[in-house]
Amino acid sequence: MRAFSLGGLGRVYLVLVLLFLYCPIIVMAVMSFNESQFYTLPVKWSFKWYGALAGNERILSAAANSVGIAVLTTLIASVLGTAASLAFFRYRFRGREVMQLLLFPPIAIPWLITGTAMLLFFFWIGIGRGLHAMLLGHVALALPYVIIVTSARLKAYDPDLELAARSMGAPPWMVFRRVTLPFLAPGFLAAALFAFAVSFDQFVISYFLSVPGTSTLPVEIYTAIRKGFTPEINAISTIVIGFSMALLLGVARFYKFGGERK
């Protein structure tokens, strides 16, 4: 009885807690349909403004400029940072554990401390502001998380599979496609994933790196607060969030990272 009772418990805990992390992307939601523009109530069901978010030029020029970074980023990302842990993997060289612990305080310091600091550097070398810019900095900070979870999962990686597809012939390229990049194929997935939502998500570095005229999504809804909210910020919200969900939803199915179930 008393187990019965904390699993109920331990359920209305869990319900809680997820309507504390959902109600407020489901009023947004909601809200975007609504016709109204100052939330009153009941919800008059309505696409109006969707339509003016399709004319809001600001708006999806900002999007494609974060669709363009994040993507450009998860590429060079996901490419270095599986090399980096490949190479952490497989040698053993002065310096290794001091290189692997230094990926941690990129991801520890504060994001405005680190904006300024590329802010800074980038005017120093000449390389200055703009969407170059703001690559390089999206890059810079996706690395590490790539190089961390690709390393999680080559800790449970035998070489020795290697080892045995080189006695049977196998010259070093398809060794790698065929055994290395099979078995690092859902870590290289989720890092490119985490690659791509710190990139598309991140404010402080785009903010500081942006230029006027040129900026990214999350510092073109920042700004559009500012100067008086209007429900198109809840649409194009909701169509990022949607199509998240649904990317992470494919992903997770297709992949089955809970398991098999029986």
Second form
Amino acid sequence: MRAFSLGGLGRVYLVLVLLFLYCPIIVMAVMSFNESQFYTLPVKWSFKWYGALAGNERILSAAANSVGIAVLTTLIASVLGTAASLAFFRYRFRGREVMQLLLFPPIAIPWLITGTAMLLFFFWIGIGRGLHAMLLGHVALALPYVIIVTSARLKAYDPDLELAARSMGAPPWMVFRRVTLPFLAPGFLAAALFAFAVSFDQFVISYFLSVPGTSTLPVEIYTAIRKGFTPEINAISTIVIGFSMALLLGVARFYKFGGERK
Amino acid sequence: MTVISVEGVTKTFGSHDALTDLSVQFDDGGFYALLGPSGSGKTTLLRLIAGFEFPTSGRILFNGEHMEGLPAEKRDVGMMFQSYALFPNMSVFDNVAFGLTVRKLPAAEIRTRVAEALELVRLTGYDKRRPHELSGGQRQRVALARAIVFRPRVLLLDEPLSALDKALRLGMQVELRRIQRDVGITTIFVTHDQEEALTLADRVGVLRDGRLVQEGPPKQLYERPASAFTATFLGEANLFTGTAAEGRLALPDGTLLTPDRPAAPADTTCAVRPERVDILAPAEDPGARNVITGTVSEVIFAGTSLHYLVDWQGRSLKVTATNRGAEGAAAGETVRLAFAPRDTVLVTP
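Okay, that was the form predicted alone. Show me the form predicted together with its partner chain next.
Next comes the full complex, this chain leading.
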């Protein structure tokens, strides 16, 4: 496709779109450095709220829980989901199309409903609430995303690659490690990011499945806001934003999503 | 040095027989073409020899060793795929070296052998390129180098030239033949292109509906097809159907044809190649040749040759003549066609 040079008006439009995306976030980040807790201007720069955050055990432990669950969810969902995508790709079996179709509705079902259903189900079968229940819930939520993203990558996969490797004498595990996995890597990484985001962002399901005293960051932030807003929330949010952006930009630099690795 | 024997192999997918009781032997160092229309089972046979699929019944032997239960990675076969199947994440060097690194050869030997293989396919200096930086013909050479570098017992080629354009294809046919002779490896290739099969192979096997219908050197298959199917699939042929009469074939209009051998009572069909048919000059004596009379319906000029369509008994016969510059027959003209008994080949219908 030919790239046309963009006129001034078009550029203004794009800047507005990005502002629309980033304005609230920028304001929040700026206010996290403001000494006043009431959004007063001009900004008086200070690390006061970051200091306060360091002493806030509840938020820090919730943050640790969030990262822990997100990392575990990413590992479990990426591996299980990729294996499922490979099975869908490789084998023809009865009910394959129906099963593939059934991956989509969970994405559209409101999380509030999924969360309620999970809470009731987990109580009914004796799993109950807690971090383990949250992990189960997050993995279940992340799986469809992982399968869909890795399946998209597999669409461009030539199964003859594996046959070629086998004909040259490579046993199955080596075929997987040297041929299948390198091809899947960009899709696998994108899927892992999705899984991490689904888990790390998750509020509704975590809220339903947490027990008082042990929760994740979004739940803790919500609880804190209900009790009364403090700029510590701005501070932790700014840290989270910084962390997420660094992660995504870092990945985007090395991989073109959905396309060839450059 | 490998002789490959396929003995009574049947392969069933669900309720469909892809191959039925097929037996064939591939001689050591031979260049063998499996020719057939799509769905004839030729690719299935290749995949069974490669070890990607296993026969439902029957045996596959390499030098008398049973192979039918071994998976591909234990058979030592080199295979070149229609899509080339080069590993996109690896350089040319790593692609070619793959079979050697799998065999855990020392690095120095790997370098020497990869260099030799790349020289053989005339790609010296391309080591560091990625597959997407190569042209179609170069990719194919890499695929070939990769398939032979680890000195497999047999080389299998699946429609090796079909992805190339015509000019490149002719060049690669010559290359492929040269490399196969140099290496001396037993080679089996699958194609639906009859010209490619005739040009490249020492022996050709024609498959139809999962059965081997005929097998032999290209010239024999072309000159003496056993069936109407082989005659028409391998080149073009005019088929005549009649009844056997004292060793000859009586056509429905009363014409008697003398075939290549005395017709048995059960024989009903003979095949005649278009280029073996002459259009007689008005007063020319046909001698001992078979003669039929028809009307030219169309003359097609094709540079080196002229193709005539001649109406006879409501059918259109094909005649091909070399273009020698003389004025040929024109459309609408009534002509006598002559062909020798040795070119009138009895075939099964």
